[in-house]
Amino acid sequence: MTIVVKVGGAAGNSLEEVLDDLAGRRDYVLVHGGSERVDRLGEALGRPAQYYTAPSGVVSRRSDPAHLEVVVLALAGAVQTEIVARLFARGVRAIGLSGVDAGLLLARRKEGAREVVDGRVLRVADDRSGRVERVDAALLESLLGLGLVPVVGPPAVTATGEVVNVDADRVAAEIAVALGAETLLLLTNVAGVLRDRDDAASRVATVGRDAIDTVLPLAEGRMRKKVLAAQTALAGGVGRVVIASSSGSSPVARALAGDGTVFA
């Protein structure tokens, strides 16, 4: 049974440990983020990242046309190429795909995105972000059948050929649903959903699929997107979702063993 592993790209993630742990497996699709790399490149190019908070509390990257170029350069270029190269060094034949390649991730551009500014709800101007509506599962299954590991990341493409930024956690959830994955791992820079963000021991161990709304108040910032991605995956038939740390030895094996916040 295929699993989907998403490794975050924010500071504090441990990509090398994740790749070490995956090196002996061939039953997975790897989805990557790269927010820190995008931010660094944006600063270097004079296009610093900007974020906004939606009325729902979800924090999102502002994706105007100038910054979308930075996202494409960093994710579909540098980050993805480096991951494929690092897997190759571990004896893994991997192939990097953005959501645009062969229309792997077909998305709909978001209309009417809103942000909260000084207590007021305003429209986000010139937003080029989207939501994945279809995954070409047959393409991923064909690659897996050839013994190739798909390494997938944003952006995605609309039916009219427009490139849009999409959230990598949501991408991982939609891929897991499309493949009928047994497990989705969302590996990040914290131990899971925490009751106290400064105390790893306050981790929520398990969340029932019908109780996800009860932990949303604990999910601040980007963690909220991970919890919502878990909800999407479970609603689509994925057996379980684990939000866990990417750090330390054998992070994939530990997450599969339930060392994280398990949604099931």
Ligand code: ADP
Second form
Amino acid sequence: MTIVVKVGGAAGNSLEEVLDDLAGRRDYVLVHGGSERVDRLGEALGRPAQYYTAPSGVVSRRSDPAHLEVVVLALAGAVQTEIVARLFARGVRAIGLSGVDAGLLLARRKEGAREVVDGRVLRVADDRSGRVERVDAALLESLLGLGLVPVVGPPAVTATGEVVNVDADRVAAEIAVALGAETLLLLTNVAGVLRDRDDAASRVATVGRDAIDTVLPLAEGRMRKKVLAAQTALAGGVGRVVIASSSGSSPVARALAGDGTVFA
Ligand code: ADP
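Alternate state requested, the form predicted in complex with this ligand (shown: the form predicted on its own):
What follows is the whole complex; the chain from before opens it.
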């Protein structure tokens, strides 16, 4: 049974240990973000990242055309290529795909993105972000059938060929749903959903599928997207979702064993 593993790109994520742990497996799709890399490249190009907060409290990267270009260069370019190379070094034939490749992630452009500025709700200007509406699961299954590991990340493509930024946690959830995956792992730089962000021991161990709304108030900013992604995955038939740490030895095996916040 295929699993979907998403590894974060923010500071504190430990890609090497995740790849070590995945090296012996061929039954997964690896989804990557890369926010730190996007931020660094943006700085170097004189286009520092900007974020906005939606009325729901979700924090999103600004994706006007100039920032979207940085996202594409950093994710579909650098991060994905490096992950594929690192897997190759571990004896894994991986293939990197952005959501644009073969129309893997078909998205609809977000029409009405809104942001809160000084307590007022405003339209987000020139936004090139989207929501994934269809995943070409058959393509992923064909690659897996050939013994190739798909390494997938933003951006996605619209039906009219516009390139749009999409959230990698949501991409992972949509892929897990499309593949009918039993398990989705969202590996990140914290031990799971924490009641107190400064205390790893305050991790919420389990969340019932009907109780997700009770942990949403704990999850601020970008953690909120992971919790919403978990909700999307479970609603779409995925058996369980684990938000867990990407660092330490065997992060994949530990997450599969439930060492994180388990949504089921
Ligand atoms: P990644 O790049 O791994 O996807 P993000 O930076 O997007 O990671 O999201 C993880 C971050 O969410 C944590 O580092 C933390 O700062 C933040 N966060 C907000 N609320 C919580 C919470 N209740 N528990 C854990 N982390 C939280």
